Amino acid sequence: MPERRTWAVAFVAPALVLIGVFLVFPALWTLYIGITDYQLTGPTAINPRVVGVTNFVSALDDALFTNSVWLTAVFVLGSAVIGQNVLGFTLAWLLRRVRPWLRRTVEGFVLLAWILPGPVVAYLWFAVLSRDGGTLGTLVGSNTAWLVEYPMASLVVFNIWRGTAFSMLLYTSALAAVPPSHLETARLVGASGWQTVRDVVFPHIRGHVLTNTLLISLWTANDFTPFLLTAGGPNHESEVLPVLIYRRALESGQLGYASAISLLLLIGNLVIALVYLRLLRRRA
């Protein structure tokens, strides 16, 4: 038994070391910086002073922070919780019975949007939404500056387009586990498509829905890609929390303040995760 325990520790030790180096240590270092007045340049860059919870209190009183929290909630709810979830399930549901070549083609195009690097995708969408010769403006016959006049709506649509692939793949796998006999019974009794999804499919995939919603919510809340499209503008109208943190840290040089906001974002992520885990446990 001790020998087995030694082997078990030896197997998990590399993973624990990686977790400690790349997750635990950065989190603790961020906590330390967050309670100091650490600046990117100047005297406090050399000798930062501990200021306690001052940065956190300042963040909660900062109108820009409150605005970023609201925009992040809109971004997550609109593009991930609703957009990617609904579109991903719809694609998975509709592709169940189409010809294999058509299903593979659609899945390939959707996956392509997901696997392309963020800067490449952002540049493509910038070209689509540009006022001067943009693809969308040319198609609809308008010179609208979409990223300026509708920055958050543009980001929501962009993130739905880019991130739906994960939801589609997860729901495709989940639907394969639904007993065909249950679906056939629903068809024989005359259930509509919505009734079949609500009463037959959803009870079987509820755990998958919660897991998918948790993952895409956390990914979206921490996504930095919006900066590549709008840089938080115009006038902070698309400045989600990751963008605010970046601008405070590197543009304003307020590393301590930015670290405090990072910790508040981390706490928000943990709260969301605990809520979803509680729902999953209630399901079990």
The other form holds:
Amino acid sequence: MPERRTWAVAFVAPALVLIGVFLVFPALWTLYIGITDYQLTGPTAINPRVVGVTNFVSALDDALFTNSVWLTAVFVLGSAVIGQNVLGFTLAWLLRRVRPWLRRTVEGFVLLAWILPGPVVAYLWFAVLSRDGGTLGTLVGSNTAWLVEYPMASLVVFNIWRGTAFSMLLYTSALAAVPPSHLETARLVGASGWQTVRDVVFPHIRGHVLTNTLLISLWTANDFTPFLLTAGGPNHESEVLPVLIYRRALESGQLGYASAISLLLLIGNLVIALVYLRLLRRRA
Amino acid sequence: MAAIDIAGVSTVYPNGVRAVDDLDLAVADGELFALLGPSGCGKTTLLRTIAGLEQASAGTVGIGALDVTRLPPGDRRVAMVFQDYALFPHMTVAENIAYPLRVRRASKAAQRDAAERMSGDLSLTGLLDRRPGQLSGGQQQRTALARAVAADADVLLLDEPLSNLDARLRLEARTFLKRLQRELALTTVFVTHDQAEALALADRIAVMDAGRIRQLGTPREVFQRPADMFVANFIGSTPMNLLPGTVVDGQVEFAGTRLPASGVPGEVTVGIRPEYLRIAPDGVLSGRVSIVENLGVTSLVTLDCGVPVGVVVPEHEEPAVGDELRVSPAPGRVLLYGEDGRLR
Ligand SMILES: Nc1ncnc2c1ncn2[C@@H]1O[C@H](COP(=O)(O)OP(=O)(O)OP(=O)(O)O)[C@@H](O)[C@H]1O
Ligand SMILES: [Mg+2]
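Could you give the coordinates for the form predicted in complex with the partner chain, as opposed to the form predicted on its own above?
Up next: the whole complex, starting with the chain shown before.
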């Protein structure tokens, strides 16, 4: 018996070590840095002092931090919870009955946005949205600098474009699990498309909707690609939390302060996750 | 209330399977009609074509006075019960039954009303607030039926409505279905591959094979005079005796005997149902008993008359294996099938 336990420990040990090194340690390290006045350069870079909750207090007091929280909420709600979710579902729903070649073509294009590396798509969108000779400007015949004049709107549209593939694929497989006879029953009594979705489809895929919303919300909240497009500008107008953290840590060098914000973002994520899990469990 | 009129309908699936092939069929108003046939013969497809869930690639479908060939399912005034019942798991029985009314935006009171009325008719009283998952198979089947009836359609379509029930419940549900259909006088088409079910329930039966109708008639006609050997083989709980024979000089020779028969001379197949053979001292067929199978009140006895011949005998006449036995066909129950397999 004890020998078995030794073996069991031996088998899980590598996994535990990996989790410890790559997940637990960084989290604790962030927590530690968050309560110091650690800086990238200068005297406190060598001898950081523990300053307690000072960083957290000043974050909550910082207008730029509140601004970032607000922008992140807009970004998550607009591009993920509503944008990717609704568009992904709509595409999946509409593509269900079309010819296979058309479906595969659309899916291919949507997937392309998902699999291309971030810097590449950021560059593409730069080209589309730039003021002089940008594709969009040329198409609609204006020379608006979209990323400067409508930075948040641009980010939301960009992230919808980039992330919809995941929702679409997830909903496609979820829809395949809705029994055809249920859909046909609705058709026979003359239910409209919306009634069918509300009464038949949605109750079947509720779990999928929640899971999908959770995943894309977290990914979007932590997404750093906005930095590649607008770098938080102009004048902090698109400075979502990951961008704020990056700029504080590496541009201003306030590692302690940035860690504190990271931790707050982490807590925010945790709260979102718990709310979703609660909702998901309520079904059972 | 409406009759169904199907003229020259073919239904071809995208993969090229011609599941219904140039088929004509008229179902009378208020009739209980059975589509019967082996698996894959196109029964479900025909039903779905009537409902509009599959588009006919040729021909027309009429319901009542209306040509519905191009109408979407929701506008055809048909209701359908699927083999899996398709009850919505997240709705209560009452909500399920009243769903057609909900789609038409009837008031909550009217919905509840309909659910209660239906539950009375279909022995579902007291179950209205349960979920489908908390019902027995028979109750689920009746709930699905109630929802279809609540749709207030002109035509009711049932795809294997009883096949998910166990044998005992199936008999009960059968009687129930027949009574309900009589009371509602609703034109009803149901699909089954169980010939006993079709014989027991239907006013008329269409026997299908490979997308076509082989025979159409009352259960009695189909049972007593199968139009061809396919139907003869398919109908009947014990398989019909199909014995090779020859017609010569107004007589048919088969299994070592002869019977008077009219018609042109030639090779034929003699069809006699085991139920239509009786033990008789002066019987025309004789042979040794090789197998005795107990069917409950009766037994299926296999006689060796050169070819095996099945005979259904009542329990008090049951012979022992090895006995010599003489049997006679009931008058007018000997069928002759020509070389094309059709009744002569
Ligand atoms: N969606 C489909 N696509 C292509 N072929 C199909 C489809 N559904 C059925 N078929 C084919 O059409 C033929 C008729 O099928 P159908 O389901 O109507 O048979 P059925 O008589 O109802 O059989 P069963 O008693 O097994 O239910 C079969 O050969 C079947 O393989
Ligand atoms: Mg079928």
